[in-house]
Structures are given as C-alpha cells and as structure tokens.
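Only one chain is included here, represented as structure tokens and corresponding to the form predicted on its own.
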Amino acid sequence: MRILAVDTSCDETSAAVLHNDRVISNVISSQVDLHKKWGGVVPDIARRAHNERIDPVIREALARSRTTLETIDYFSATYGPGLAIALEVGLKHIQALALEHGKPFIPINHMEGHLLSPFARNAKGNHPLPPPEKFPLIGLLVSGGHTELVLTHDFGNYARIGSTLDDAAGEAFDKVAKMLELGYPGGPVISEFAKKGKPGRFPLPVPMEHSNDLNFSFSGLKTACLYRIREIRQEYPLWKPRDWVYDFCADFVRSVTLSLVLKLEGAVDHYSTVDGHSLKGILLGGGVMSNKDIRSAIRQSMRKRNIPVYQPYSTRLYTDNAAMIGTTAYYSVRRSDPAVTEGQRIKTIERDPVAEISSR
C-alpha cells in the first residue's frame, strides 16, 4: 500500500511517502528560525507557516519518492495531541486530498507515532526490530510536551503506566537553556554543551528519585536550576559562561538521564512478565531521545537486565516527522483488515478506537 502522511503538530511541516512500512521519502520543513526571536513557538506564526509550506512539502515528498497523488492508497495526518491551530492545517489539507481522490483518510495519534517510530523501515526495507509480533514491549517517550512510559501489548493496544505530573523533560531542557541564555530551541544546545562539560561540579537533584511510582516530574529540577544559576552568577560575577556553563549542562543532563533510567528500570522490573509473556524489549521515541548520552545510559542499564532497546533507524525520526505517522497508519490499516497484508486494497476505513496514550 502507498501512504501519504503529514504532520503539522507544532513547528515543523512534514510529509512522507511510505510503501507499507518502508519510508521512501520524509521531508521536514522546520520553523525554528521563525520562532527563535520570540523564544518559543508562536501559534499564529506556526499556522501561517504551515499553510505556506504544506503544499511544497507534499510535492517534494511525492517527487523524491517518484509517486503521484493518483497512486496513493491512504492519506494520513496527525490529529493530536499538539498545537490545535497547527494540527488543523494538516488535517484539513489531507482530508481534502483523500476526498478529492476517493481514498481513505486515517487520523493518527501523535504520541502513538512516536511510540511506533522504531518500527519504520528505511527505503531498502532494513529494520532495527525483530519481527513486529514480538510483544509485550515498553515504550519510553520523551519529548517537549510529554514524558511517558507506555506498556505495549500489541499494535493499537496500549496502557500508559507512567507520565509526567507537571513539566515534560523536553520543556525542562528549553526552560533551563533560557535561564542560561542559550537561545531557542535550547534542548539541542544543552545536549551539545553537556558533551564538553564534566558532571559533578554542580550536582542537581534527581527528579522523583524516591517517589516509588513510575511517574515523572521536572518542575522541581527547573526550580533547582534557577536558584543554582543565580547563586553562581552572584558568587562569581567575573566568570565567563565558558568557565561553568558546559559543566552545568553536563550536570543537568545527568540529572534528567538518571530520572529517566530510574523510572524505566522500575517499569521493567514491575512488568518483567505481562499476561504470561516475558517482556521483549524497550521502544525509544521523542525528540529528547536524540541525546546520545541518554540513549547510551538506557542501553547500558537494560543490558544488565538482558532487555533489548530499539530506536528509529534515523535521528530524523525522533523529532516530529510524518514518517512515524505513516508507519502508524500502516499498522492501523493492517490490523483493520488482514487482507491488506496480502496486497489487497480496502475501500473504506473508519477511525480505529485506539486507546489514547496521551490526554495532553
């Protein structure tokens, strides 16, 4: 089946063409430069940019995949969660194309897209996962707006077993970067600076270290960073940023990493067996997982428990993108009608009542 998917959930306009679960093209147009001077995403600017870019992005995705709209079998778009007026652009556009060409439209949950991003194959069909029938799995999703642990029984069968009580990890990255005057988006900058620093100089608390549950919280860490940064600037007014910011970033990343690993270990220990089946692995998704140190710490921890860790085949699939939406659409169609796996085209499809894995 040929799928055209789009994602306009926040500040990136993306379109992808997939042949089944193989990503043939994945075009992403970032709006970072438009929002940078405001220090964050401005909804009206985001909507305007999506409206201007969605047609060119779709055309480029089709051209790169040597595909035409007439040959697309399914049209798909993110319906939420995300920035409402941004989501509306992609939804309306793709629904109109589906109606024009008389093909099914498949709405996809954005966080389900992040969860299933490791299942995407590249254009050659290479896959980082064992056969997708290997369940149960636990997904750790860490992005700008969400930090969640998701028990994955099967495609479309999920249970959220842990989530953030306040701020998400990605938001903490951006807010601390703002405190350090590192610009927007701050998350990637902090990650790069942390590589140049040494943790231990500015120890910070590990969020929810003793909570005895699987939830996350990063507001306390943000507050601790605010006070510590103020203290540093008052005590050492002659210090230049390069004298301490790298080390501070290293300690911040270390604190976030320890929290994520701690909660994941708790989830793996608690759900080592699910419905009589042993846990088969960990799925990683979300923009914060672009950080190599976080991924490395998770792999090291899971290696001690003999639990494999699976991640997308490309770093471009961590941040918001249409390829993960198309991949999720593929599995949505496949479970709606098994005949699809045999190459038969179904004419209609209704939105599958997949349990929401994020209410935010």
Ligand code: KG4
The other form holds:
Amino acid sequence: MRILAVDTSCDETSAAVLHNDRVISNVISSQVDLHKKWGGVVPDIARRAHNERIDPVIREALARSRTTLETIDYFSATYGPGLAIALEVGLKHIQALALEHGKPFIPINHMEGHLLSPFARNAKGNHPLPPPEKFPLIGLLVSGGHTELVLTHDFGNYARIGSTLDDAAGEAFDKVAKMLELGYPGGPVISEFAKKGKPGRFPLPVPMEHSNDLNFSFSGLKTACLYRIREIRQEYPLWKPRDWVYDFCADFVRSVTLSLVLKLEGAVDHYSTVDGHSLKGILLGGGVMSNKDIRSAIRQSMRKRNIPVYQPYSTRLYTDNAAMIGTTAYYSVRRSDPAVTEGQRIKTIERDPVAEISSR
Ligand code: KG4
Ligand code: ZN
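Based on the form predicted on its own presented above, generate the structure block for the form predicted together with the named molecule.
Below is the whole assembly, all chains and molecules, this chain first.
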C-alpha cells in the first residue's frame, strides 16, 4: 500500500510517502523564519506559506521516494486539531488529488498522528525499538497545543485519561523563552540552554504536584517564571543574561519534567491492568519530547516499574511531520475503517472519527 500524506496543521508544510508503515520520504518545510519576528505563528502568513509550498513539498516527497502520483493508493491529510486556515490548505490539496486519481482520501487526527508516531518504520523497515502490537498502551503526548495522557486499547480505540487544564507544556516553553528574550520557538533554545546550566539555583513550583489526578497545568509555572525573572532582573541589574539564564532554564525544564513524570507514573500505576490485560508500554510523541533529558527521566522512572517506553525512530518525527500522518493512515486502512471501504471512497471531513482525541 502506497500512501501520500500531508500535514499543514501549524507552521510546517510537510509531505511524506509511505510503503505500508515504512517512511520512504518525509519532507518538512519549516516556516519558523517567517514567524520569528512576530514572536509566534501568524495565521495569515502561515496560510500563504502553505499555499506556496504545498506543491513543491509534495513533488519533493514523491521525487525522493521515486514515486509518481499514479502509483499512490491512498491520499491522506490532517483534518485537525490545528490552525483552521492552515489545515484547509493541505486538506483541499490532497482531497483534490484523491478525486483526480480516483483513490480514497483518509482524514487523520493530528493527535492520533503524534500518538502513533512510534509505530513508523524507516525506509529499510527497521526500528531501533519496534513497538509491540500489543495493547493496552499509554501515550504521553506533549506538544505546543496539547499535553495529554491517552489510554490506547487498540489502533483507533482511545480514551483520554489526562490533559492540561490550561496551557500546553510546549506553550509554556515558548512563553518563558519570550520572557527571557530567547526568540521563537522556545523549546529548542530552552532545552539547549538548560543543558549548560544547573538546576537548584531558582527553584520553581512543580505543576499539579498535589492534584491527585492525571491532569496537567502549566499556566501557574508560567506566571511563577514571569515574577521570578522580574525579581532577578531587579535584584541583579548588572548580571549578564548568561550568568543566570542557563540555570533558570535548567530549573524550568526540571519543573516541567517532574510534572510530566509524576503524572505518567500516576497513570501507569492506575492503569497497570486494563480489562484483565497488563499494561504493555508507553508511547511518546509531540514536539516537547525532542528534549532528551525529559525522555531520559521518563525512561528512568519506567525502568523501575518494568514498563517499556517506545518512541519514534527519528527525532524528526517528534515535531510536526507528515510521516506520522501516513503511519496513522496505514493503520486506519489496515483495521478496515468502514469509512475507507468500497462505496465510500472519498471521505468528507465532517466525520468525527472514533479516534478523535481532542481538539484545540
Ligand atoms: O508537536 P509540535 O511540533 O506541534 C504541535 O502540534 O503543537 O510541538 C511544537 C512544540 C513547540 O512548543 C516547541 O517549542 C516544542 O514543541 N519543542 C520543544 C523542543 N523542540 C520543539 N520543546 C522542548 N524541547 C525541544 N527540543
Ligand atoms: Zn503537532
């Protein structure tokens, strides 16, 4: 089965070609440079850039995989959640191609894409840590728009067991980076700086430490950062940023990490057995999971509980990309989703799939 997938949910224009669950090409055109000077994603600029780039990005994905449109069996695109006017560009484009070539169109939920990203295999069919097709699994999805725990009973059968009550973790990275005048997006630079610093000098609260549930919240941490940064600047006006920013970033990452690990541990303990089946592992997905130290802390904690942790085969699959959309489309076809069987070859985007995990 050959799949052409696209994702235009935010500020990356991406297209991928898959042979079953093997990612043959995965082209990602980032718009970061266009949005940087505005300190965040500007919807109109995003739409225009997606419109300009979608065709060349698809052509590049086809060329790199030595595939032509005529040989594609399934056309797939993210339908949501995301920036509506950005999503529309990829959706309309891919729907038109499906119609033109008389092939099925498979709309995919972006969060299901992040959740199933560890199931993607590379072009050779390898995966350093192939996830078992055994369930139940718990997904921890941490991105710019979402922070969620998803109990995964099977492909297409999910229950959200925890989510953020306010800001997503990625959003907190982006906002705190703005306070520190580190530019956009904040995740990569804060993660980089945190490695150069030491935690402990600027202790910050651990979000939802005593909440006794599986939900997250990052707006309190964000506010604590705002006040702490103000204090530091007032108390020590002569400190050069380098003197404290590395350490501050280390403390911020520590607080986010502790909160994520704590909630994951709560979920694993609570769902150690589901309907008589023992928990088989953890799936990691979303842009914030690019942070190696966060992943290490999660691994360390899960090792103690003997729970395997599965992650995508490449760091390119954490942040937004079309390969995870293609992988999800593959599993959607494989489980004979009724919407892609004969007689209903072109699906509409009105359908609200069972796989709906959340909307922004
Ligand atoms: O999954 P993603 O690409 O987009 C959404 O679906 O939201 O996640 C983007 C988020 C941004 O907030 C960005 O700052 C964060 O992921 N991010 C990181 C890193 N790289 C990207 N956060 C922490 N460490 C990173 N290395
Ligand atoms: Zn995403």
